[in-house]
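First, one chain by itself in structure tokens, the form predicted alone.
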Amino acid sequence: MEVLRIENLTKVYPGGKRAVDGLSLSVREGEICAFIGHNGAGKSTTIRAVCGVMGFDEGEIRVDGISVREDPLACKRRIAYLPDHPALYPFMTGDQFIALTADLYGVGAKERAERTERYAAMLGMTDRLGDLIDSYSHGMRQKTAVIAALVHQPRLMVLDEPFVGLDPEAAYHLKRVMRELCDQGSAIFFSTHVLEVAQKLCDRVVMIRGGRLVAQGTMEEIAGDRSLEDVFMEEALHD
């Protein structure tokens, strides 16, 4: 079953800049699917736009078959988004910032605690979700984010270069959450610029250039024997 499907979506800035120009793609439940391209390709404007936080002029977005345009409220329901700079309350816990999303998401207390344990402990958070949001590092905000956007259980996560600035055992948790939130019928959409990680973790790849379209499918159907770098290296020669 498709948890995300993008049909000719287009978006056009002021002054006539067309960010992402008829771009369709689709998500299928239990799938890790990486969005790739060069900076300026179109993919933040497109995870924007499926998470609702911006608008489009064409083309449809549908979350579990609900159009975004129709029944935004309803995909957000059904969407956890994790920016490249999650927006955190320094003046509030680790453990403060997870129950205020439960609590925005309709999460019973006994829910939310049995999986903000769980994921804490999957990401090594356990000792430190007591300690204000102002005292953490980067990774560790990253990973409060990513227990806080998984606490709903969503149907779709949807990542933005979640891997910047997080440390190696970090990253490796992470993929983990990733792959167990897939296992259990879910699908994440996520942008990355580390193709070794993309190759090693996704089922399918979306490459996208300059907001169209250049190739999608499974990791074995774009790369083959290849790398996925030696064929994003071999596109971006058509700039």
Contents of the next structure:
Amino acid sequence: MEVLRIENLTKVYPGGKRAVDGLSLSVREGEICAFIGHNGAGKSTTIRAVCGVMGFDEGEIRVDGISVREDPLACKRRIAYLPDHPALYPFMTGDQFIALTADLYGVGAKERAERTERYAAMLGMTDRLGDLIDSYSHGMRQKTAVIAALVHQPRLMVLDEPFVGLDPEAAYHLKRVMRELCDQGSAIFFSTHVLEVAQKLCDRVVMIRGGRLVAQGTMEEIAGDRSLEDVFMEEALHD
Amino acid sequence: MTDWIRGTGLLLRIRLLRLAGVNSLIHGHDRRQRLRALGTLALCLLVCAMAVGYSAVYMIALSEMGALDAAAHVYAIVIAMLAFGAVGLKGPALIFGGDDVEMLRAMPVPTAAIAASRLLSVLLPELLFALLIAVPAAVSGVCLGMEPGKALRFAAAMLLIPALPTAAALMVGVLVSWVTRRMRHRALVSGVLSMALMALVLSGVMALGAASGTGSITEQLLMVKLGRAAELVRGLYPPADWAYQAMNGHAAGFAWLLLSAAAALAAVCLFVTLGFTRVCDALASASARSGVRRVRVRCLSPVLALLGKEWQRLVSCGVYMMNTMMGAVLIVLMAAAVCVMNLRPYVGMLRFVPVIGGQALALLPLIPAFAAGVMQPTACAVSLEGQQMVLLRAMPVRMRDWLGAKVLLALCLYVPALLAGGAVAVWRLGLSGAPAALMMIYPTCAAAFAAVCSLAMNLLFPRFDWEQEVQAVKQGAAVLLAMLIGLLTQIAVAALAIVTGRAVLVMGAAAGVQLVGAAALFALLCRRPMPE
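Can I have the other form now, the form predicted in complex with the partner chain, not the form predicted alone?
All chains and molecules follow, beginning with the one already shown.
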């Protein structure tokens, strides 16, 4: 079953710049899909449109069959969004921010406590969640955002450069958690510049350039015996 | 030496261009950014014009009171207080903080040049402000008959006054910054202290006004009190007396003033240039103690969860707290004053107020309504979301819950103060019937209306790209428009009440209209999409 379906997505910024131009892709249950492209290719624009953060001009985006345009709240209840620079509330502690997220997503008390402790222990944040977010490093903010994203067990997790700023141990655990989430029937759609991680972790790859789809398919279909980096560079030089 | 001078000049130029939005005005690439920079510059010019105007007018006031000779003491105290306040609040952050400190320290620029440029960027505006106060005052003095030489000596003395308070403020500011950075709730502590200080000043002013209003202070007594105040100042703040002596041609006074200014400037230059690296590192490394985890197990509804967030934001931001809670503090102070004062003379006097006449008591609810109308937290509550707006847009948050939390915060701040103040006024003034009911109901309805109108203004004119909260809280079209609407609404009600001669009826109807209007406007706002 498709968790995310994007059809003919187009976004034009004021001034005429076509950030995304007729993009179509899908992500199924249990899949981890890497979204790769050069800087300015339209990855963040696409991700923001999927999460309802930004509107779009043409096309359709459906999460679990629900249109983002027609019922944005229902879609957002199913999505967890992790931006590349998580702008968390600096005046809150990690615990308070996670509690706020859990309240907004309607997570019960017992479940939120269990999940918070579990993911905090996994990511090494147990002793720091009582501190103000203002005192956190970038990596710690990233980890707190991950815990807050996972506390409501989303159907679709959308991440923009999730591994930037994470220490190796945290990155390892995040990959583990992503795989676990997919094994439970959710899907993950994430953008990354670290192609080695994408190659090892992902089931599908979507490659875009200039807002347009360049390639889409399983890792075997796209890369075969070659590295994803070679495929990406070949596409880049092809232009 | 050449590197040092060149580095200082280049860095100082950058810092001065940043002041008053000049650089954004020159290089801003979109119209909105340029308009905003123009607004900032216009505001700065307005403040300068006001300083010039007040300075000149105050000299006239002193002359009319026959106290022109007290000018040196008065202006010295004012300039010293302004310098101390401005530098104490902003100086440490401007000199030792900023995102560019690390970048500059990694460049081949002498640390002394970085330090000197930042120090000069603080001292030069202080000097300019002292100039804007001293010169108009001196010119005004000459027009009022002061000897030109005396006026010139007065102006020169005033230019030397800021040095000592600036140096003191900087040292104290650095110490306070270092201590408070270790406090977990430093914004709340500083906000409460600031409001306590303002409440103290307001109480003193109100007490003095009340005393003069009931005739227990005459003009002669005021002059005696001014004289006593001058004696006190002489004892506590010698530079004011030196300024007085310098103005009157005593070389010793001028010499002491010059010496103290030079010593203060030398001390602050040494402190900043030699201690720059150490102080930057000390302030950067100071952080609040680790907090004990307090995990909340109780689930809250989305609106209450968001209200909790709004409350936390309020108490974490001193300038937001000060700007929005002062209205409630003022109402509480007025209620306290009503409790302790003898109101008979005032009630008697009200009957003789022209135009208003016998309706004065019925119009009293307008006073707390004014206070609640012009200082609403919702005027900047949307802008204060800042970069976190993206977070909210990605979450399943209904507009009704998001906006409702903001309005609820405003009502939680104002309604208890309004009800308590109204109850005290009813009791002390012996009101009954409709006027008594209006004293409680009208300000509450006005506060609700002002909260929703201010929210509407902020939704129409949001500002998310602020770097410091003060830009969202004090600047921007939304805040000004919200204040204007709050003011004009109550003026319109007052005018209608006076013109028709039916204050109780008009205010009753106005309360209803404002309440219904608030509900209708809120419903309309909930249908809008979240701002991008």
